[in-house]
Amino acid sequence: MSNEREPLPHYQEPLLQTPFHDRARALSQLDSFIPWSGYTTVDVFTTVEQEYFAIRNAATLYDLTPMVKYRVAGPGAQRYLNRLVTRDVAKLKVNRVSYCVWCDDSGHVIDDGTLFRLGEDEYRLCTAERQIDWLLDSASGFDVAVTEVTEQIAALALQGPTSCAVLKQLGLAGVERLKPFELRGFEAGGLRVTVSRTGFTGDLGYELWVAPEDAILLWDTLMTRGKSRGIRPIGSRALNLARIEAGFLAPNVDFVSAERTLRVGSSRSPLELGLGWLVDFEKGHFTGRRALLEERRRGPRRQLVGLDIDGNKPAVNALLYAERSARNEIGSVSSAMWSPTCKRNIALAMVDVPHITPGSSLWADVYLNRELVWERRMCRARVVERPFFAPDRRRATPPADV
């Protein structure tokens, strides 16, 4: 008889369904779902192309409910958040939103997110992944309560050039006066919704926050009132194309949390990610400040840049070289796509600092799939400014009535 124990069966928690799941599943033609923070979400409804062009030409709905949401409240909330994140939270006014990052003691990014100031001593921090352990550990010594409220709030991203027109058709009086990164509560037709002028597409857009019991009413009303404005639901793949054009970073794609990196040197600082504008060295101490001051003094060794790459095949995960025949890599691509709007083959890449100046010429080692045969090709690449696409309508207040 063997002394070895039988391996324990692998147990995995079943994925949760958002309040919009039944409506989304009914409209999904491909039955293509992916997990996100313990929820099941749509990857593609119809085709990526149709959904992408709806973002840039009409109005789209994306289920944001799985975004992890934390309530941060108490007399010490502002001091706590100022110690946690690199921005100066004291400058964030009530009913405003800011993008922020937070780091470990080495100045490497733990995560990024959006911070909503809901009251004098109340905030909501939204992240793509759960960070409760880090947030609670960081709260030691502060008069603050940090609680996860993800399941208490349903959310939709309404994005695209006709998104404001859709909201006005809902009867949200004054929504057109909402400025970028501003939020306000509205009530119309028995529906109470908080609207923030935020999003992940780099286009005109809003995010809508409601109680779960009002989620179906919000979805149905938007789909009905927005029909004449070309509204349609979209999945994660179309959203990913829009965020690359906007030059936005995706966690676990363009950077990995310093808590989860496996290789030495693979974690990134805000300065390396081109997010130095998020670091306020003058506000006082915050986690990672000493390391970031030293990095600023000596300069980062690598930095995230935008690239234009010859051809029309996305340079996914391509290695970068200074010369066509060089053997030593100087960087690598993290996100890439052929941009239908820009008519350019674009990418985000981490590149050694001597080669980050806009206009610098590099070479990308691209693998192409031609009739089930992989072909390797060196393609010329040029460092360019980000964002790749930034329409004026994303900031116009009020937006054009289209």
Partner chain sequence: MSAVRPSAAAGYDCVVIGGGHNGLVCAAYLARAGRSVLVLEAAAQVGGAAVTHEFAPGYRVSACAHLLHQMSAQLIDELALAKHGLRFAATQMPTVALSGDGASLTLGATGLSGPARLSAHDLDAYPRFVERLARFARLLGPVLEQVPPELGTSAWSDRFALLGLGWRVRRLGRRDMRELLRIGAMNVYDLLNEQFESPLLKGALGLDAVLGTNFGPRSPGTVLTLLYRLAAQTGAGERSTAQPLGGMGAVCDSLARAAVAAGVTIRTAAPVSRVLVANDAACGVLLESGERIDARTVVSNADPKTTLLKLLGAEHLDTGFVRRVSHLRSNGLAAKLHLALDAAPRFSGLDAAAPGGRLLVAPSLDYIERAFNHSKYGEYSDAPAIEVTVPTFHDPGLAPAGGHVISAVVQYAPYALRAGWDVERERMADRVVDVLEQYSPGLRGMIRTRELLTPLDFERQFRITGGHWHHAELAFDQFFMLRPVPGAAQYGTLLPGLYLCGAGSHPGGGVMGTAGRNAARRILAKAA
Second form
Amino acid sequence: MSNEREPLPHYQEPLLQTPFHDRARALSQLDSFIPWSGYTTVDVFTTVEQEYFAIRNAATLYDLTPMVKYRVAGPGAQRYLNRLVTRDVAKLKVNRVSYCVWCDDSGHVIDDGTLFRLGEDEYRLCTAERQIDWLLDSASGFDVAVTEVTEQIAALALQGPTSCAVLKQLGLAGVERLKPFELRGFEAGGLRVTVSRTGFTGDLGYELWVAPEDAILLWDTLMTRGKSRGIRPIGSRALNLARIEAGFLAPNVDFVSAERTLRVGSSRSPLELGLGWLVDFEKGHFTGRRALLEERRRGPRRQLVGLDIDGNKPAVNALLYAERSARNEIGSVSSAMWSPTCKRNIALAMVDVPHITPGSSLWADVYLNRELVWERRMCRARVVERPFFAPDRRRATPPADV
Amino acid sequence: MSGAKLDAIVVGAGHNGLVAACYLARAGLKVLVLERNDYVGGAAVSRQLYENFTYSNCSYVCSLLRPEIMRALELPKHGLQIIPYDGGCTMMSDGGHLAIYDNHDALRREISRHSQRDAEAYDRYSRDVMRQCKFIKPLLLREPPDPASFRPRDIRSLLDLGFRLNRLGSERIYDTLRFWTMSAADFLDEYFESEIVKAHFAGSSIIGTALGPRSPGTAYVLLHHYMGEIDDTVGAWGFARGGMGAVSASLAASLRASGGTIRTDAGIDRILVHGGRAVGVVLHDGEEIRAPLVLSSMDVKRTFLESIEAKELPGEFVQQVRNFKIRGSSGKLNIALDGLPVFPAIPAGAPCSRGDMHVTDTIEMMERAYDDWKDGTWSRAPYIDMLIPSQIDPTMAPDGKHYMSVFVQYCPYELASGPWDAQQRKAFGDTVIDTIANHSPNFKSLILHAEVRTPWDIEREVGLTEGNIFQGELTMDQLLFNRPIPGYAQYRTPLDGLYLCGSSTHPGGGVMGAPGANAARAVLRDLGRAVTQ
Amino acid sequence: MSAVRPSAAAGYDCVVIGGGHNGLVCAAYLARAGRSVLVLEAAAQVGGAAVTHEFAPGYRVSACAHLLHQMSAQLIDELALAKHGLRFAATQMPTVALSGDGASLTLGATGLSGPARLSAHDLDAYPRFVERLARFARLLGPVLEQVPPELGTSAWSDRFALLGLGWRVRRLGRRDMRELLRIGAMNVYDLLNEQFESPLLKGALGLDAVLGTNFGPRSPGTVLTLLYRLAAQTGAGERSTAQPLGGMGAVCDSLARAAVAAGVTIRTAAPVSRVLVANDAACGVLLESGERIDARTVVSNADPKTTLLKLLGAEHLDTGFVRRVSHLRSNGLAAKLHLALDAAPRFSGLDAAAPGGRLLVAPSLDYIERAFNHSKYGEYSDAPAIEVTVPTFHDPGLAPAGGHVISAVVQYAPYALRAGWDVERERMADRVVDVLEQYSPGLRGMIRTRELLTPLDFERQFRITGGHWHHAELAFDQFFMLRPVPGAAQYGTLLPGLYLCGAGSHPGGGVMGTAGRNAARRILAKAA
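Rather than the form predicted alone that you just supplied, could I have the structure of the form predicted together with the partner chain?
All chains and molecules follow, beginning with the one already shown.
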């Protein structure tokens, strides 16, 4: 690590710096940093617009290091994970990645994340929040070791249509043959890097995993070799726009972890979050299964849906109504944006089930700030399919050489 | 007393008496508060007992005072200023320490030094305690329902409680039942593995109690620490600028602003009863003051066993008052320091020395401290809660000098070896000073003056029976509809016109003000006045 | 583990894991309702911890509980245990509080008798106190016989059960109701100090509140444990505190005969290694021998931790539930001292007939509390509280001619002893004998053999996790609908077809059998 100065103790400087911090700070024009999982990370480097369009048109680097990573290993690892998450982990092959959620006893989502199978009995679970407490309590009775390895692994998301081309520039032989949700180790130019074809943008993209001591080399190589492909670093704001277009959920935005909620009724099941496809009721027992079976029998009362809203003002935090007169409140928006790519005003919202029929109209209560004069506008919203944006290039193997 | 006729007399100018008086005065009643000391505040006082030092010589931090009361009585306007402080710490016998910081990431990294698992279990712990706070909060400013009554109001209130519970859903109902009945040690065991983490949090479960951390029914006391935070009110947990007397001073100012009167040096000899009705009081000097309403902020024993003749009360009631448990268990040292003591366990620059500091690093130590008290002696290795407010509030001590408040658990009201005397009191004080000096090499040399207060002293000076800081132990059998006496838990008493408004009543002690506010509302309801929250 | 499919043809309706008294009671009731039932007992004989064992050549003693004071007369009647050989060597045994100076005190159902000197106040207060507690106990008695309601459900049966309980409390009348709601949460130390003056009397009453619990008299909740004990005793009726002829093993022998008569098959030396699961339900058990037995219902008399975490396994349960089960407090605190004597022991101040009673060494509440203090720190006390019986006084057959047996429950002896039981067992036995010697001078010289069974021994011998006689601590947060843990408090577990019937379930208890009976009722109601 080549930090400019020794970090201060935690009570004076609570946030950690990632191994990419110095490079990020140097390129950050706005000095706009935000905390994420105990690290300080860039919110915006230059402008959100430039960074966003680079995701959709070129290649972008996003510092993923704060993503909480757990190593799950041991003879009982697969059985442990199968009891933890709602998907069938037995179907996950070595060198493959799976998106999963896990629930508490009531079938409410604790977190979502990606599960990497690194070997026969070795997995890596990447999550948004720290939760060793739940993971270890779940391990009781299983022959498995769960350890947090966040600080041992530096990670970058390389996302965008030219991302494969950038990797080829690095000399990662055969990287173009990597299929979605596949991972492989590469060695090139003295750099050992694990590449997974995963991401949070809904676009062509990869995630790169290296030892912290190789982090700067990886960054510098990518920035140098990727220059001709328009590579640039991005912050969390731009990424958030891409993830809404891709229809992905963000914890603490679109749902609150069931391990954190204080109020009754504020945690959400995977069925409510539209993640029913991640729940395998046939694979055997997992935590929350009985509750989810019961919920499936009754049918969920509300569900997360995608909305296409009239106008171009993002319906941030809008309440939703069944009719324009705003008599019956039927839900609320959790994420909203004007999609520059789709040219649509899109949102993710939790809506009472009786009001969800594809194409049906709801009304969103949107507040407009017109030079500090606030106006309220009832905007028509239609329930639409997610993802809002899903280009073919995200799945194409090999990706087009651009 | 000249002038117009009084509507109500409040006996005792402690914070609850003043709160009750304020509410009554604001409702238009002519109120007189009588205080036996020559200063107001009861146990919420700032006193200059040594040169230019200000001691918060009884209660010492402000965390529970209900924001509803502060708002209704306009206390900020009347001078109350709360200064929040950042965290606290427990120093360990091996030279290590555990600090608590406001910043979540700093706290996680700090606890991680002892156990990574505990650092993250802390979030679950906070969540569960906060959930209980959310449940209990609406009960604080309300009369507890009487389960033995058939009055519609009580039945409605009980049903409401039942519905509220039911709405929580099975899981949380069970969590709630367990939380209210478990011991703090067992409760903490369900979250944490590290002894120091458990010990630090367990501390708040024993303050002022006659129980140890392993006694069932102590877990719920843990929520006091979170009570302030639930309101999302910045500064809910902190020092009153100028010491705890500032709380009382602002209450007194608020009272005067609404037309109430306070007389100090006016201790009462007895409450006048005529035909089963309280009709006034007689002062020590024989002066009689009459009013149709008397509110006593004295504890239930002092009110009924010492201020009213037994013949005026039902015999069984008197017996029940005698049975009310009010054992004192806490002592206090107020120390004037010539400079800031050094605590080698705490890293230089860490803000935790500005919060509450402790030296009890295992629950076993705490429990053994309790065993000593049961045997009628002060703890040989006491649990102490020490703060140096002058670091944050410069009004408390002269420049460069500091005031230290040391709360001590446990210390008995009566010693097994005989009555407290000067020698015993000094020995108790030395135990505490030595305990601190073990963690601070320069501490003893800085001491300019130390005031040592045992429960016996607290009784004598403040009037709290047996020196119990909560005016009655906060055990399950003395909470809610059992506080202070089953059947008389709604601030009313066997005597018409006489009300209790002190911490002996629901929801109990701490500088919360809720008993006073609730009692005033009970009075107003009985008068047929409109009652607002 | 691969999923095993139950074969439809073979197998039983119900398999009961463990042939302790609750397992046998449950099996008998299930069989009487027409179920085919198999009881699997790991040991060579049935009885679990309710056995009579030979601890010295020719000397036999009840290994754990030595008095039958809680098994309801109704249960004994329904299962016709008398017909199946249950006899009592003694009934209505008095309680005698021993005093070092010989001035002991006998506590009767309605009054007190010396030689101890008592104040007029105590003599007057005692019958009223006993009567009031008896009223409360009668109110709580039926609660023990009831399947606890579930809270927070929308089921009216649960709501009615709660309202019913509320109504019963109200029917006590305002004064008693208020008193119950007050003392129900109190500690027995404060309650007894309110009522009485004599330390010896208070010590004796206080011991009943803490016997078998992990509490001292000053622990809040000990009035409830006292009421609980009294409530359980109300079922015993006329018989009151009794000593079964042949020791506690004879009770289980008669239960086994009653079960067999009802059609139950009992297999001993058949330890179970797993509960088998198929199609989201229990479908049988696997024996340690590898043999598989199919059943539609599996009932476990084993303690909750053993049943749920070892036999079933966390993988069939949710994490939050496993969390709760592992937090169940189940460490035992009571030890048992057995002395084989050459001659009849004499207790100072007691006439020759008195040793037939239940003798208590608990001279004051502070004495018990101090004994308890040590247990908090993983130590045993040098001055323990003791419940002594001389079973051979009523049942000479338990010892060779002229010989006698002392059976003593010793509190407190924590399971997790800091120094380790294998190191400390004999030293503690010495200390207990020293204490007994003070009340029975010359005792030491009569001892031929002795045996001290600690919670660790109970765990090893009877497969009870933590060696707690009640399988789980008796405490507010582990009582009634919280026992053993929410989600398994109605005898069912989260896994359909798997039930609990042991002391870890409501109402817990010593040799009571109510948990087994309630569980059978629940199973039969579910199937109906």
